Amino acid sequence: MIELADTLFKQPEEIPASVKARHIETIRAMLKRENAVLIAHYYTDPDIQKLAEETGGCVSDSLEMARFGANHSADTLIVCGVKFMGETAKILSPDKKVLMPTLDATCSLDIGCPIDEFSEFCDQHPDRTVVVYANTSAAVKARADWVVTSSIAVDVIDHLDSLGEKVLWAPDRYLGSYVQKKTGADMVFWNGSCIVHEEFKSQRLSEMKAVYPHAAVLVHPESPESVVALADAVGSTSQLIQAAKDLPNKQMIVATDQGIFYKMQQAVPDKELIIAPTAGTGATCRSCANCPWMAMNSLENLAQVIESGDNEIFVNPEIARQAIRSLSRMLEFKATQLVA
């Protein structure tokens, strides 16, 4: 059972069931015709996640999305998420066509880390290993030594610290601070943040914990430090889903984008999931636990893009050549972990 906090954003208008069914059947047929596969992030519409599952696609975090697309035999990858995810898919699968339901879906972390300013910041710290979060443009990835996702950020930085390397981290300062506290590494930070996770407030979360005293609190590390301090589990989207399974609590207060509830509820059908509030002192509720760009992915524009072939992702070949190095380090590091 999903309980909505009183601060939850106004739900988009539901399309008629007959229209939804028509879109779904159209998409299914075209996926077969075009030898295409759906790759969807946990934060997209549950209808899109369900369709990806049912058609042999992937619903996952950004790391597994990247790995899945690179390893799949499809000629066309349909990436349902935000633009940096489509760019990453194209860099790792240059011979495949990569389409997205919309090219307008971006990310506050990507927007807040423009390549010219970021390059200047890197030049100011030439002795540091440059590590960037996946939520960045292809050009920023090309400037970096490593790309990481939240699921392996701590492990990668711990590894670099063990080698005596000093780190320049970008763009999310909250995730960077969390990683530094976990590893003790020498790090300097770009000043970026996610508009969804920054809106979680410790004041309201504490109030909700009082209402649900037996609930576990699950928090994404892109959240402010005061929110992370209240968590029973901190981690990436996939790690939070695993935590919901592992923790004995029957109620979970979840502080990340509410799109995760589709897969999390599948994992723990007998548990109650509660959306953490985003209001509190200083809150603007710009996001209210829902990424406005992820919400741009819909069944309607998904059907349109498969039919038309529009919204194809292209990456400058030279940028792609440089970015593949930092992305490959991430994938190779993860593969090493899996073998170990």
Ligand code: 13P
Given for the second form:
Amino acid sequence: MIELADTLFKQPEEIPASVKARHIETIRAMLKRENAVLIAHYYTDPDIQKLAEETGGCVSDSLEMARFGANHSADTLIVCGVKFMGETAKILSPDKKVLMPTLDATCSLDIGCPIDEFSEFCDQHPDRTVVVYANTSAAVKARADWVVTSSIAVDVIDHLDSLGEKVLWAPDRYLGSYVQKKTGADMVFWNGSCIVHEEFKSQRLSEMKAVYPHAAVLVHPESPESVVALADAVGSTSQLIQAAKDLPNKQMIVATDQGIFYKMQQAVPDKELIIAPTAGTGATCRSCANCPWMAMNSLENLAQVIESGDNEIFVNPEIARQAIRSLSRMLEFKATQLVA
Ligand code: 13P
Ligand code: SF4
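The form predicted in complex with the ligand, contrasted with the form predicted alone above:
Below, the chain from earlier opens the complete complex, with every other chain and molecule after it.
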């Protein structure tokens, strides 16, 4: 378990409406002036998501963020999310300027998979295809054969398994074991986890299901196996929003970051969304259904960055040259799925 100093997380404070309006105005004007576009993850502040929607940007899961940035004609991509998302955008679009509202927003999966140790792990398994989750550093992606996100992980591993390939998986052990169960592939795992999804607790979730017997349970696969076992739908953030639409239930218990409620509620305005419980045995509740790093993105630092051009993302060109291979494999695989 990674020790995280709570003081690390500087969560944005509530700002007066007039200040908020000023930031929004600045951001809108600068987006036009700089030919820039906002690419936001569902876990970011709803004000940022709204602005991204209204200005022709994108709000999505991490796979669609990568695809959107790579295909967009803007000169500048402003990635509101965590570090790996900005790095991915830069690797896929080396000629574009990539900015982020904060450079401090990382991810426990990225922190928990340092390149030197990861490389040693790979060296111990030379016969295995190395598949890493997108929530990793550029250097880890450079060492990998494939990058996947949660929306495509099962399909890619299934494909590799059908080719008879054995897989080394990193870093999220929960997502890895979910994928392994779904595909039956031969996999070895790095021992990483997401501090947010790890907090969802199955016993309390069972109790909640008893209180809402008609509710469907939607679970992100970074959650523990016992929580996934209680799910009616398991998937990436985009897939969970789709499941909220597709399932007939009027109530949804949602085991992922609460930021998703903004777009999920838009998708199902008549349904009741309930956050899955994070309390109970073993809970620390430092990060209850709220990613502390995603929460570092604010209208204020977004406005500041777009005005100043600060917080530009750079990736070592040699690392980027290698990482683009594993990332491109994922995007090409997705493209073949779309035409099939
Ligand atoms: P998605 O690709 O499902 O959006 O997941 C990203 C993430 O960091 C979830 O914690
Ligand atoms: Fe990383 Fe978890 Fe935050 Fe997603 S929610 S960015 S996996 S720490």
